[in-house]
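Presented as structure tokens, the chain that follows is alone, the form predicted on its own.
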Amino acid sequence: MDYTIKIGGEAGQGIQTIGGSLAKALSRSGYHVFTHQDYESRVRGGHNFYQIRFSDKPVSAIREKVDILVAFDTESILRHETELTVNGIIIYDSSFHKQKHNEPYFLDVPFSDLALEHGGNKIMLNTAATGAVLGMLGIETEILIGLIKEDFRTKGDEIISGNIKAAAAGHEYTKNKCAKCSFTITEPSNKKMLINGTEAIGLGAIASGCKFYSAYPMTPATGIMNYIADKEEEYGIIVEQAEDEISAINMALGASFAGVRAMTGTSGGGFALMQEGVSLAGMTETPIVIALGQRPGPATGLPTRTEQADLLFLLHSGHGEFPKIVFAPGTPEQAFYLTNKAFELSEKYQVPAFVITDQYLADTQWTYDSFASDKIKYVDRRLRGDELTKLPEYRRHAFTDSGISPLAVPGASRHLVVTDSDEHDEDGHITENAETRNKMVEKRLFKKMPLIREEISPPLLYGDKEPDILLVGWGSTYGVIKEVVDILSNEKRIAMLHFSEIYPFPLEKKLNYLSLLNNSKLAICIENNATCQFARLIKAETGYIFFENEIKKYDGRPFTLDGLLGEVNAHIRRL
């Protein structure tokens, strides 16, 4: 069982409401779910769609074929009619479209009339449509009713009752009228958690003890701020919407210097504004976690679409030479744990740490049984209370064997806690002494970097342990590459090499990935950008060259399983 549902229409028609309700109902019923959204950068109008793939087996990518299309406007039919599977069905309300479709794969469902007649208000048509899809699949509405009670709990009994009746009416209508519906639904397993990349980063930050988050809204990073802000009272977090990204990063640095774990997040152009702050973190050795949600550029580019084109910009961000840590999760699960690792390593080594994502990972929802909270680490490495008060002396930038200086909380003792954006001495005071300058660079850069690199995990090898064909990816391409490997592994010795801990580049002693690359007959680097930035990073770090065995996509859309499978097969046929 592996079905795809697509809900299409204009912004403002409740596409996300129906898609979100269906995805939750299916995941809570125990199915594996993967959702994807495609929306234009406008509040109303434009063509949007919400796509749900669900199965009795784990799914981690989008497919091009659609089994059920819910068309809220004519454009949805024009754009997606050809995507239908052989047994696919389009449901629509002819009163919206002002026309009837007589082809056998169309089913006219009067969403609006059902909502008015049974729920008492046309506004409940989205609930009727949600019930209609479940009716087509032969899935009962108990879970959906529970979601309605949950979602409308503050609206009163009348609204709840009306929506339940509208859902039941839609369900009953398609159950009785859809003669062509022949979906085979297997027994579900246990109720599952549904989470997207944005929520996972926010949850990871909260679990890591983040107490201050500042940002200026910018897609696709805005969701992180919204998620944390929604929970700020519950977890004692201050969330500040700054006037711009320059303020956002400097507020976070100030909060970190004052003694709490702090984070900021932005996208493309906003990150360009943050560069002086990134360097300030490097010079003052102030811990900070920065989420960078990549989007197609340059400039405002395609604000609500996806691309992996800011990797090299990030690696070279800030001016001057200082260490930084870069993680690029490929799944919400990785986003959760790597956000925690970013906080831990940023505090331990007093360097900026980045979690890099994109619109695709930010918005796609995955199902999991749970995340393991006991894997979350928290070590408060700051000097506080008696430990600080009893110190005979304190030097913020003291030279040490590891390069890591004591990090005290200002105002908590008689010790002066000071730093400077100019070069400084061990006490944190400005200096231009050449010998001190050399020692500070060596402390910040040369002593810390080897230690940080030891903390970096190797890339994930998935599939054949001695592959003839090796598909290489990073960040959000994880899911689609993994499914391509699953499909081709019946006939080929194939594997995926996925990098989620990008910089410092992983050591080979933990996994000899260079040997895997050299010994494979075909190694292909797969990226959502125009210049294969990760392939260039591998070449710079290891000398390995893919020799044009690269699959690139830079139209602002993610790879689909069908599309990538075709491109990989084309490379294999040339062997």
The other form holds:
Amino acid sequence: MDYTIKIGGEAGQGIQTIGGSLAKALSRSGYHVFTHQDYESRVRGGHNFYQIRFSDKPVSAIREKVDILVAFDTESILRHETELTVNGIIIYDSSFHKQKHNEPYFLDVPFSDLALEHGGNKIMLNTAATGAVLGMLGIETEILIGLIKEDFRTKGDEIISGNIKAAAAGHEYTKNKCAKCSFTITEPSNKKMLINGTEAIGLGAIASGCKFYSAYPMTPATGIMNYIADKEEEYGIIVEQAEDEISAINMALGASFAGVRAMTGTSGGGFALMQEGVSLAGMTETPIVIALGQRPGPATGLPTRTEQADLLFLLHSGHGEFPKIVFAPGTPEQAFYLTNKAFELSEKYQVPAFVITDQYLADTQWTYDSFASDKIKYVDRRLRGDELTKLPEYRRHAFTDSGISPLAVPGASRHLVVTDSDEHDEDGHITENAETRNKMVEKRLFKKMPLIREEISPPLLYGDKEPDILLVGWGSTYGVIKEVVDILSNEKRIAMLHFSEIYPFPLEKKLNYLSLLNNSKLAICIENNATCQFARLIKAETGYIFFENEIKKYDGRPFTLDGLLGEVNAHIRRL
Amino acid sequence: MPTLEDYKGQTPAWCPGCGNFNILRSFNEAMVEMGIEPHQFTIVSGIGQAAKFPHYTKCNTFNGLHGRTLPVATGIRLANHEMIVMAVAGDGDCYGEGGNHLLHAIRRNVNVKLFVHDNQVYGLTKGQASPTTGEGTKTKNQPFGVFSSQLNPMALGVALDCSFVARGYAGDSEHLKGLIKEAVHHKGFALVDILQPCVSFNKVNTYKWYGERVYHIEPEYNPEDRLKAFERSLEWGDKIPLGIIYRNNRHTYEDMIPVIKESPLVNQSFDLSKLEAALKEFY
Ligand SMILES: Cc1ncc(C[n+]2csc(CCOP(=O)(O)OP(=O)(O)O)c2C)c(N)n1
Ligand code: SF4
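Having seen the form predicted on its own, could you give me the form predicted in complex with the partner chain?
After this comes the whole thing, all chains and molecules, with the earlier chain placed first.
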């Protein structure tokens, strides 16, 4: 069982509401769900769609074929009719469209009339449509009813019962009238959690004891701020909407200096503004976590679409030379744990740590049985309380064997905490002394870098352990590459090599990825950008060259399973 | 009790005769007289001659980027609102590079004290015009004279309903010391613009020039009358008023944040067990 539901319409028509409740109803029923949204940079109108793939087996990518299309406007029919599978069905409300469709794969469902008649308000047509889809699939409405009760909790009994009736009416209608519906649904299993990349980063930050988040809104990073802001009171966090990204990073550095874990998040343009602050974190050795949600550039690019094209910019961000840590999670699960690791290492080594995502990972929802909170690491490495008060003396930038100086909380003792964006001495005071400069560079860069590199996990090898064909990816392409490997592994010795911890570049001693690359007959680097930035990074770090074996996509859309499979097969055929 | 000896920092690298020396002295004396210990406050500064200030006294210091003092100060203050947080900046630093942050710091009304060493010139980069340089002043960079109008920090502060707006003068250290104390005691954001002769690059606004013009605002003046304050803030030229131009009792930003009602953020411990509740919402 592997079905795809697509809900299409204009912005403002409630596409997200229907998609959201369907996805949640399915994940609660225990199915594996993968959702993806496609929207334009506008608040009303245009063409948007929400796509849900669900199965009894794990799913991690989008398909091009659609089993149920819910069309809220004519545009959705025109654009997506050809995507229907053999048994696919389009449901629509003919009162919305100028015409009635007589082809057998159309089912006219009067969403709006059903809502008015049964629920008491046309507004409830979204709920009627959600019920209708479940009716077509032959899935009962109890779970949906439960969701309605939760979602409208604050709206009163009348609204709740109206929506429940609208859902039931939609369900009844398709259950009885959909003659062509022939979906076979497996038995529901244990309920799953449904989470997207954005929420996973926010959750990871909260789980890491983040207490201060400052940002200026920019898609697709805004969601992290929204998620954390919603939890401010519960977890004792301050979320500050700064006047610009320059302020956002400087505020976070201020908060971190003052003694709390701090984070900021932005997208390419905002990150461009933050450069000096990144460098300031490097010089003052102030811990900070920065989420970078990529979207297509240059400049404002395609604001609501996806791309993996800021990797090299990020790696070279900030002027001057200092260590940084860069993680590129491929799934919400990785986003959760890597955000935690970013906080851990950022504080341990007092360097900026980055979590790089993109619009695609930010918005896609995945299902999991659970996240293990016992895998979360939290060690407060700041000197405070007695530990600090009892120190005979304190120097913020003291030279140590490890290069890591004690990080004290200012004001918590008589010891002064002094730091500077200028080169400074061990006390933190400005100096231009050449010898001190050398020692500081050695401390910040040469001593810390090897230690940080030891902490970096190797890339993930998925599939054949001695592959002929190796598909290499990083970040958000994880899911789709993995499914390509699943499909092709019946006939080929194929594997995925996925990098999610990318700077400092992983050591080969934990996994000899270079020999895997060299021993394969075909290694292909797959990236959502135009210049194969990761391939260039591998070349710079290891000397390995992919030559022409690259699959790239830079139209602002993510890879689809069918699309990538076709391209990989084309490379294999040329072997 | 702290003594002036406790406030002895590094030897300043300012030009002999620079107005910054007097500001430093007034500041240290004010701290000693208020009984504030060096570890009890933090000074955030940016880049410029003025910005070297915290190194020349004794305190917790974050000497960050040009123009970015106020965001850092805001972050520190929100994380620990029991700490006295001050920002020291040049006029270029604060009104030029950091202009946007000033607007928003005033709007937020975080309890940060901003001391601007206003020498009406860029000192460290050797004499270019700053936002407060008089119109028509010629410099190496402005050979035809400054075309833009001169920024009026006092009027700006009043217009934005800044909660404390005052002007001091480096040549009048006793009076300046009083203003520094008032600013520290005030609850809310304080903008103190300090006229500071730059003996190396500003040949117009000299000690003599100021000496002939500055006067103390009369004791009867009510700084809480915003319209009168606006009038007073526009005085510049033959007569330049020193003192508190405007003051109000707006609530501070920190007062409004529910999370830190009980204790500062920095003292709140983190409890991982609460995470389960956040996780539940995803089912
Ligand atoms: C982003 C950035 N731009 C420019 C500079 C160079 N710079 C250093 S100090 C300064 C101006 C200093 O003038 P002001 O802030 O008035 O302080 P003063 O030296 O007069 O006390 C400039 C432009 C810098 N350090 N950083
Ligand atoms: S250049 Fe001007 S402001 Fe700078 S130290 Fe010299 S006199 Fe003071």
